[in-house]
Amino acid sequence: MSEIGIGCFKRPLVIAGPCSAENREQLLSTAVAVKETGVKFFRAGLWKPRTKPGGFEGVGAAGLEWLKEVREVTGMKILTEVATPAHLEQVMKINPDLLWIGARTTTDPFAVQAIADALKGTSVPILVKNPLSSDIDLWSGAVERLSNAGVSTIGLIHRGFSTYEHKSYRNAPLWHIPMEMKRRYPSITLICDPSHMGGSRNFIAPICQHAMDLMYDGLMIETHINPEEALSDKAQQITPKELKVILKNLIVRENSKEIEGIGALRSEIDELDDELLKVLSRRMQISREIGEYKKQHKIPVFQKDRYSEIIQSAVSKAKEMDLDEEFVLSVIEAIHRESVRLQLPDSDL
């Protein structure tokens, strides 16, 4: 299969616009402000798949004319999400410049195939978000289904992966997965979605920079004229003014080999650090439970023999793993001090 990028552009290709098109005034006012930042691609969701019923599910086809007007007024290219052949049929009436397939759709091969079949004979570029799960073959399979249907212009959107574990970001980045996709399809356009990945506007700037350091081609950033009043995902949307600041401060390097190499290693370190914190959190929770047990059974908090066993075991394993013994000893001692502190009754703190 051939992999063709999304046209010619200067890195980064930036796509911005609200999570949802809510009404004509909101969409046009956001678009005019986004245009002033220099962004050339405007996004807005028309159909919003919600986890639970009762939430705002988008304006649907009613927003198509608003998107068309955005293009006429600002000159920006327009794109929206399609999840079914029926969506595609309606969107094609306004000749969209791009489309994207959402994470929930990518997760369902039947849905992807239905859209791929409906796209036969068209030339609109398609961006494919990663699936909800960290199954790279689902993502790769979606690309292949679209390619087999004759879609020649395909790109990827990395928006992070859903996990049940506690984490800082709304969706875990798992940066190694998009890096593997880029290895499989070297010339495919790779775009980062920091809004869905972080789930908070506070994370958008650092995620954008990290994506640039990993040589991503572009960014999709949810931008709303008044985020606090947004009908969906307001916590992860920023104002056009904030978008302008983020883009101005973004460092875009072109020395791809060196930056990509260290960027990938840094990503792996970030993920390992996250795992370390999760393990520490779980260990301290168990320490609290042990403290309660000791309190109930009147067992002393500090037990010298047990502490000696922990130290000896750690030093022995450090030798086996080629780790500095003094460093490991200092880490274990710090962890043990915190564990003891958590087990002490309040009066002893």
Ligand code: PEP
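Residue numbers count along the first chain shown, from 1. These numbers were taken from a predicted model, which means no experiment stands behind them. In this text, the rigid core denotes the largest set of C-alpha atoms whose superposition between the two forms falls within 1.5 Å. Compared with the form predicted in complex with phosphoenolpyruvate:
- Once both forms are overlaid on the rigid core, the distance between the two CA positions of K278 between the two forms is 2 angstroms or more.
- Here N23 does not count as shifted, since its C-alpha moves by less than 2 Å between the two forms after the core is aligned.
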Second form
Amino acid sequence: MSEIGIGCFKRPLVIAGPCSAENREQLLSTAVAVKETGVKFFRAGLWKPRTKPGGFEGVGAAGLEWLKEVREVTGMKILTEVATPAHLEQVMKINPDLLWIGARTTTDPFAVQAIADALKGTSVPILVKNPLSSDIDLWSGAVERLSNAGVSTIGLIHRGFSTYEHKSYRNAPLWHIPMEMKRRYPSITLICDPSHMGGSRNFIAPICQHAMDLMYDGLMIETHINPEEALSDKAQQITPKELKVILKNLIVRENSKEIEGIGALRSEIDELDDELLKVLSRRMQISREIGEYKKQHKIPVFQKDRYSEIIQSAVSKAKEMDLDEEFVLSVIEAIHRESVRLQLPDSDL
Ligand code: PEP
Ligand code: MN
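Now that the form predicted alone has been shown, please provide the structure of the form predicted in complex with phosphoenolpyruvate.
Following is the full complex, with the preceding chain placed first.
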């Protein structure tokens, strides 16, 4: 069960609805069809943050009445995005059940603080999307600003991170970042947004399954009565029918007594992790000694040939040891980076 300040829900807590409210007819017909899938939370963006000017920027306050009507007609809870205190002031007139703060807003501490100040004295639950960049402190900073302003129910929406490199997903998941947020805030509700993460409807189902396997509390899935005609995020929206199929096929595993069966293996992992740390500590000690020697003999810290040698040897051993090459590369790179850092004169740089 997930507690989100407005009652308990069986995992997953599903939020569905279009990227944007476009007109009354689109919103209501989508909502009626979404309701039939059993979903209890309905989303629609009114003010749309667009990367480039000239795109559809949302219907703004004109959509508030339609959202209210959705709640009256279907009984679903309604939520939308707020990016400024002015949005908040307008949306509070329809008494929203929840609100979310978008990725671009979370990226800007001034904007988050302005919303946090404007939220003082209200009790609406707020979901905070991850910032665009993979900066965990920006995300937790937003949570803290809201919590310091007295917002008592805060949840997280993981929608992936912008990266310069082109990847198959629109936004890189970097699953370890929300996992670290869960470590920092163990009881916070964590929702995955496969639509903005994948950027394509084909990725929705596998991302939802992945999120369930990582014990996420919920999913926010962009759903449109006619995705082909959507005015924003067309490629990633699905129909209510497709939503129903995806939800039906989801395998939701719960933690249970069975977990005790892996107790022994977990102890072994703990011991191995201790050993890894001890080995790392010994390795860094040797790096420091080499650093001293290089300094005394005026030898440069970074030795290109030595570095390629280390990498090549690790990659060929990885193959023999049934370890993923890319994983081994990233570990060795991180270790080497730390060695170099320790050997530089000002190792705090
Ligand atoms: C949205 O949910 O429609 C949206 C704009 O998302 P994000 O802030 O994640 O880009
Ligand atoms: Mn969208």
